[in-house]
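As structure tokens, one chain now follows by itself in the form predicted alone.
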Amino acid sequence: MTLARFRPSKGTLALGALSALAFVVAVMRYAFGLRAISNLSDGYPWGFWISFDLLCGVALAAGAFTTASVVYIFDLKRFNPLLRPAILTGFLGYLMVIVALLVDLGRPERIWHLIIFWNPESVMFEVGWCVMLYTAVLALEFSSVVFEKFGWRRLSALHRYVTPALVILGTLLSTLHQSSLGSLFLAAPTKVQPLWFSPWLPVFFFLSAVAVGPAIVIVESFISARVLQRGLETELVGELARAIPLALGAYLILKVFDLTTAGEWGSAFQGSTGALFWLEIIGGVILPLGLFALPSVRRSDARLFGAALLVIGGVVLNRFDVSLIGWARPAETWYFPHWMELAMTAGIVAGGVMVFGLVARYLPLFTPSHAAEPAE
């Protein structure tokens, strides 16, 4: 396709406009500081960007390590058609997290200090290194698509040889930083509401990431099948969805055990925090657990998509509850994100969606089985 023939769709133009707006906001942030584009303050130094762009972004990129683990560690090669899109989604997700952090950090020009000045006693040091290394691993895992596109056979052969080691390393790094993001809040036991604070927070963060990984793959497959006019492997994604009830079930059992031993069930019936807790547990855990356990749901594209959205919504709500909504603040302070904070996030996500579309158009992202049947 030549540039002269390129005719962007209305959706592409809208995504481009959001990305352009985000670029303008980023320029304003670097020129005038965070105060010019955000409602962050001493009472709320962590706002929408940390809760959504970082905590949710890392969790929602979990489809890469879960799918790669299924294919290579558990040797279930029949899921291979889902792997490349999952890795691309995860790679773009981590890139978007990094871009958002560069905007949010008070001194973004010093981010390289993490490499030189080590502080192994800091949870953030471990998270930073894991994210940096795992992003590099994802880039290496995805490089096979580039090698295949340009016919670099020797590099493709080398890549196939080292891929199992990359997947094992990526799974290890993902396990470390998915759980360590929960460990971060263990340093502030009096700040997080009792319904969400727990010494088990690292395990909760990891289990929810494992559950949301296949859900993201389902949503990505469903949307790309319709937008790109390709077939959806309903049988494959339905079989992958079998793992979701296991992870959600383990999460639910541990959550009930934790609240019971801590004696905090009374907080679950108090005011708005109790309502948010039940919305998260019923809508994001119990309901999708039951739905994904039904064969009729796993055989239906629409039902798979709807149940996956419930899991994603539950994880997003949980991250907000732990880091922002359920975070104790001075009574006289309140925070609602500035419209530029929202615009920044929307623009970053829009950019990621556009890159995914370009890769899908010009690189061999999908195996032949992806395009076997047109989407209905």
Contents of the next structure:
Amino acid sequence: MTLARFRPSKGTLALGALSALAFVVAVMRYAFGLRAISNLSDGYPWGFWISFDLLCGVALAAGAFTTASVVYIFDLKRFNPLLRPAILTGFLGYLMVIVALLVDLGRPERIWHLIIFWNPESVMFEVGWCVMLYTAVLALEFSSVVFEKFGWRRLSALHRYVTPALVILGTLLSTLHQSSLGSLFLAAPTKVQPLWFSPWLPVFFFLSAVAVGPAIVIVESFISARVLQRGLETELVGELARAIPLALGAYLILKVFDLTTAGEWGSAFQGSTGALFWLEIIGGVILPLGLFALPSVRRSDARLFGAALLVIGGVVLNRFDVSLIGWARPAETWYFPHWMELAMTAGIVAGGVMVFGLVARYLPLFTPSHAAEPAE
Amino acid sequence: MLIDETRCTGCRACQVACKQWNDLPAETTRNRGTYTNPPALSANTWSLIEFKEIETRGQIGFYFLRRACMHCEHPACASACLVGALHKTAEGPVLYDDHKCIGCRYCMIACPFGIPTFDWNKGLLDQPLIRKCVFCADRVQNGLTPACAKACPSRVILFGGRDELIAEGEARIRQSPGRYVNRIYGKAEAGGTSVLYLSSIPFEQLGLPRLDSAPVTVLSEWVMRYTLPFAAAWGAALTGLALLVRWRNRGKPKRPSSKEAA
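The form predicted in complex with the partner chain, contrasted with the form predicted alone above:
Full assembly next; the chain just shown is listed first.
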């Protein structure tokens, strides 16, 4: 470590090592096939990557569209300081989803086929187009940071002009994408546990994404305040958190309505899936709903952070329950992620964190975007 | 194709004929205490006889299920495939286009019978694909019967038009009501299938899933049908909301951001 200009911290070195390991795993996967690095099988065609990297990854990228719509659709410009990091988190989240898909897809070199071969009957068709279009929208939304860094005034002015339209488009695509991930499982009514299968799956996925969006912004602000030694805008973050009980409340009401009309309350008191259901509903919905409704929680950094983690934990558990844990397994099949599946995910996330750190260091990430100025 | 499981002797000639005609390699397996071998359908085994020891009326009986693609009338795999790599042909077979598939495996998620399989052991250069029974479409198009039906020595597998086979199945049930469960599996299941089963024990016991008569993809297709209209309405609503808020906020001074970061 004699280099004067580049001296990575221990944290950066660890992240770099994780990414390097994931790169080796990816090479093995491309050379020898998915079985070489995963426990995926014909009984479990989707595993940890789909549950975590795709379903949780997209849900946890929801901070971008929720914050952007607060600032540009509800015109609450005071939340502007939170916007750029939220968009970056969402953008990197989507890039990580795409990287994970390039590992998980059987034929990643054909991912572009979704552009030329259409099946509008397929939910996956909608998912594919949403990933593609919304990633592009996030890149455009984020581009203002680059324009500002290099002082490209005319591009910045153009960006300012189109941003409201871009945010509406992004919110629309996010609504479609978040809900369509739930709709994916509508095609498997006999395979998803009755506690989680519902014709309302797309609405559940959307509502939980709206709830987890501000929670991610809280966590991301909290961590970057610590790591980058900035002050946390507690007041502002706490105010944003007021949206969470609304979304969680709507989710809870719909869940009660759905289980009652489906007559499935009995399954909630059976076996380990019933226990998981209550863990998700009490720990991830009811408890944070109550906590975020308390002003004392919204005024404290640590309590905000803790309550946000509950929401995130609830959503992660829900996505796993729908797609993996509550999955009807064919006889004699079994799945637990291979350590290399986990290493792949860890490496992708580490890469995302490193890029976030680089952007925070070299680009004007924490200055409020131009929206604070009059748009007209 | 009508499969009368009461006639099956478990000889597996169909399983071997399938491998021969479709040029599929054998699998190395271990003894797992059952005659079912290989253990499950795979990219190299498109048709499989499952051996079941089932107790009925106090007696252990040996029963067989020939598992392979059901060639649904309204295939969930085809509905689910984002690039339209799977499709139902007019003649009956549900076929797969090797050149379109991106390997997302959503067809495997959607299929209520758990039929499509994937080439898990192939790296990118070996071009992994989804694999399943193709109803010997190449034989059928040339006026031959599928390899499994051709090979079956006890005429378990009857090949023909779907309506004729349903009539034949119903006639058999009528003639020997004691021999059969009074139902043809596949006549209604999941919107109807091109492969039909007769059995002497309940189909669920035999290992076939209990399914409604509606295709499993009715809900997802309903959602997709209304997605574009919903998107148009939601886009208009968001735009309207943004304009309304701006109109209400007109003239108000723009507040600067609450705190500047250090």
